[in-house]
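Starting off, we have a lone chain in the form predicted alone, written out as structure tokens.
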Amino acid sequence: MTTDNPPVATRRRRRGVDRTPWGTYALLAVFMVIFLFPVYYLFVGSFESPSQTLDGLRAAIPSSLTLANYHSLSQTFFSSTITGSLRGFYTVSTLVSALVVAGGLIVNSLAGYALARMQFRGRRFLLLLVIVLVIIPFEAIAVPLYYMLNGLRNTLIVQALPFVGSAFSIYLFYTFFLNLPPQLEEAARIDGAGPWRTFVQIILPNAKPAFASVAILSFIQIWSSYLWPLMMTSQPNVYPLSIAIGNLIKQQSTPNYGEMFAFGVLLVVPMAVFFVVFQRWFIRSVASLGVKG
């Protein structure tokens, strides 16, 4: 005799499938608000006049909006050899970022793999040497740098280079690699393919979200880098945006925080959008790694 109700055990099974856990919705959701809305407070506090903008909790419901701060902001930053332009800061940060993120990746990429696949006298070393790196942090190394790059002041390439090469990422590439299947590599041997020709066709295919993770995270520290340029840096032709908002702030007489806030949006925003754009491998390679926040 057949009968058209589930066992018992199915049934339970799928209420605890079919369960929904509103509460942990409702967590995730109050977090949610707290991290984005300083975000939000910008963005909107950017279209506000600054006595809006300092309104507290009120302003974050503005009753008008202006483009009055970016309008005064690209009048202060037109162009000058004194303050310089933002067509300048933006360019200056652009390429440092970028020699930073697309030397990192190879830099650091090679350096992974080799701690991680290889094996040669002082491995073990070297990776230790690597961990211990992680958790020094930059302001430690910072004033010995200065004095053995001060040649180089005023140039781009002393903003980029002392961030090329990461312990942190280096040591994201190794547990990466480390977590691939060696019958990859071995098939590729079989197949004739040299070293240089199984980490270009073989591994950097499957290593996208470790790429990601990298470019997001190196390109995130170099934007925002503040200390560095402002211990290298002295003339605005060579300014990131990160120093040209300080100096905003001490050309003031009297703060105007619309302005602030409106060059706090243009900083954000190419962040904003490199991670939107690389946030789908990112997401992969934390969920793959296990890194943790």
The other form holds:
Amino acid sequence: MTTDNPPVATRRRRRGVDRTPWGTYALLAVFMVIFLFPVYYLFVGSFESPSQTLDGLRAAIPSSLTLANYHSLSQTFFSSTITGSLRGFYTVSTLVSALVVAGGLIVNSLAGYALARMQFRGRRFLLLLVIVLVIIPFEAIAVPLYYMLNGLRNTLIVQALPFVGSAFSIYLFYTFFLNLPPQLEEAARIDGAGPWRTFVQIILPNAKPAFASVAILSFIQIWSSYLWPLMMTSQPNVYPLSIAIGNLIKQQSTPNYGEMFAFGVLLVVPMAVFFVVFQRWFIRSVASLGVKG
Amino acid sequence: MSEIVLRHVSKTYDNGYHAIHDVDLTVREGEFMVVVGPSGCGKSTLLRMVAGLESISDGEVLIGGHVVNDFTPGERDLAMVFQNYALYPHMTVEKNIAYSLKLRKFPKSEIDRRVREAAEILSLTEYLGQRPGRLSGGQRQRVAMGRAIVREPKAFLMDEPLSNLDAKLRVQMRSEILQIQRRVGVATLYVTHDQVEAMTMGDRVTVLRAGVLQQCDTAQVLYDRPVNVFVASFVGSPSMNLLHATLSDDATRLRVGTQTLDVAGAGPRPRLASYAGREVIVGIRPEDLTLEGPGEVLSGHVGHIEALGSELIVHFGMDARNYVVEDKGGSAEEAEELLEETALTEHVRNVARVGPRSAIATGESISFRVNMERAHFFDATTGESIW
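Next up, the form predicted in complex with the partner chain. The previous block was the form predicted alone.
Full assembly next; the chain just shown is listed first.
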């Protein structure tokens, strides 16, 4: 069969539909540079001498790299009694984050599941309360919390406690569970599984994206939290990394930006590692939430 | 004994919505019972009440002779196949099928034996190690069946299990499900909105409308002796032609629009005489209208023709008012209200099935012979059949 009409793909090309959108790419490239440059600068700066670090744009293209900043940083934070040690800061930050992430996953997923699936008196009110709590910033309740938990100052538990239960995490779990087909649970009930077994064996394995999202978001929040540990800690042995870097800045009469950059890298690397480990499910979760509106 | 018995079962939701209204139903041991009705009629709710997934507001459900109203779904010893299969996505086919047995703490050897046996019956052996996401619709359907049969339950419940399949696969799976059910031999309650599926699969078929059981009988009885105009119109495809008509004072002739039909050949209908001089609804199945042969004559004009190869479906209009059954789901109260009627004099609402090579053209006038012996009569007020 012959035809005078060109194939659809050819016609589209002619009209320019399939043309590479260079303008969009250029715009995206500009945004990428704006967002990535500070991170690049942080990493590169941490391997430069203090004088180089502040050498304007030239600092972005280093002539030589050195580990001196990391070395001096480890010297500064070697003693665990007076200044605290880097290992100690890492241990505190890791333990507090682990408590918040693990505890948060358990508590918030159960709360989200109950709100999404169970019928009980006051459910709607509780859901409304969760939504309202999402918009209240932590700073607004920091002072009342300080007085409530004053007896636990300079402990690990007090650094984690206010962040375990999170309205945002509950809401994230709630929306995820709402979109899981209820027939899965019904099939499990008919198969003979009780509510706990259904949650652990059926719901939980299918909610990995939600768990990954909550884990990443709460880890980032707690790992970089500053105000609360600043209020609740005054001893180096319970300082998390964020307080330690703050103290470093305060201690130096002349700011050593090389050291600050190096400390910044040490603070950021665990977050990046955590994100890389969970990003597969995190991205899937964000994508699925996008589709479902 | 593994009968399913429903005694005066009702369901009222907290908001007052009356979904199921005093249903009495028995699914005998080994019987394949299909519940059919339009969307929203309460058929899935009824099934879920038997499964224990919905509470029972009133009445009793008995399985194997025991009242199970207060039993959890797991304690009822039923197996259910869902519309979307509800396979556990994170488990392999083997684990999906074995899950209920594991929960019941069957020995591993027994679980393996049953799973292999079910997989063999359902031709799933080579897929046992795969996850449901990698299977086709038909294969998923088989896994759902496997999960049901492996338990050797007291009864099967199936909630529109074929509605997600394409037409060809649906026909194939119909016979597969029937074969499996015959092999296992347990009472089965099967819900569908597809009346063809209901008629072809059910040992008996229950027609439900707005939560009210209309009729429960074999497919042939539903087709030949529907208890009311709703069942008459719901069962059969294309639907029965329903027309407003008036019986003569001596109950021998029927006036349909401007035309008159002799009802002498309508067979023994003792109650018809009591409708002398009154309005009735006359129902004629599409295959009871022929182009030749004996019978009363009914004329109209051809609207359009569907050529199916084996037959022609002729849509034609008449100068008579059609009776339209409101088949949408609604409350039980609505179901008890009078069936709505709509004047559609000029619309092409009647259907006849004629031979594939009949010489008919769109827009032409047409005369059909009516097999009055097979005609149906309904009370114009209550919609009940007149026999």
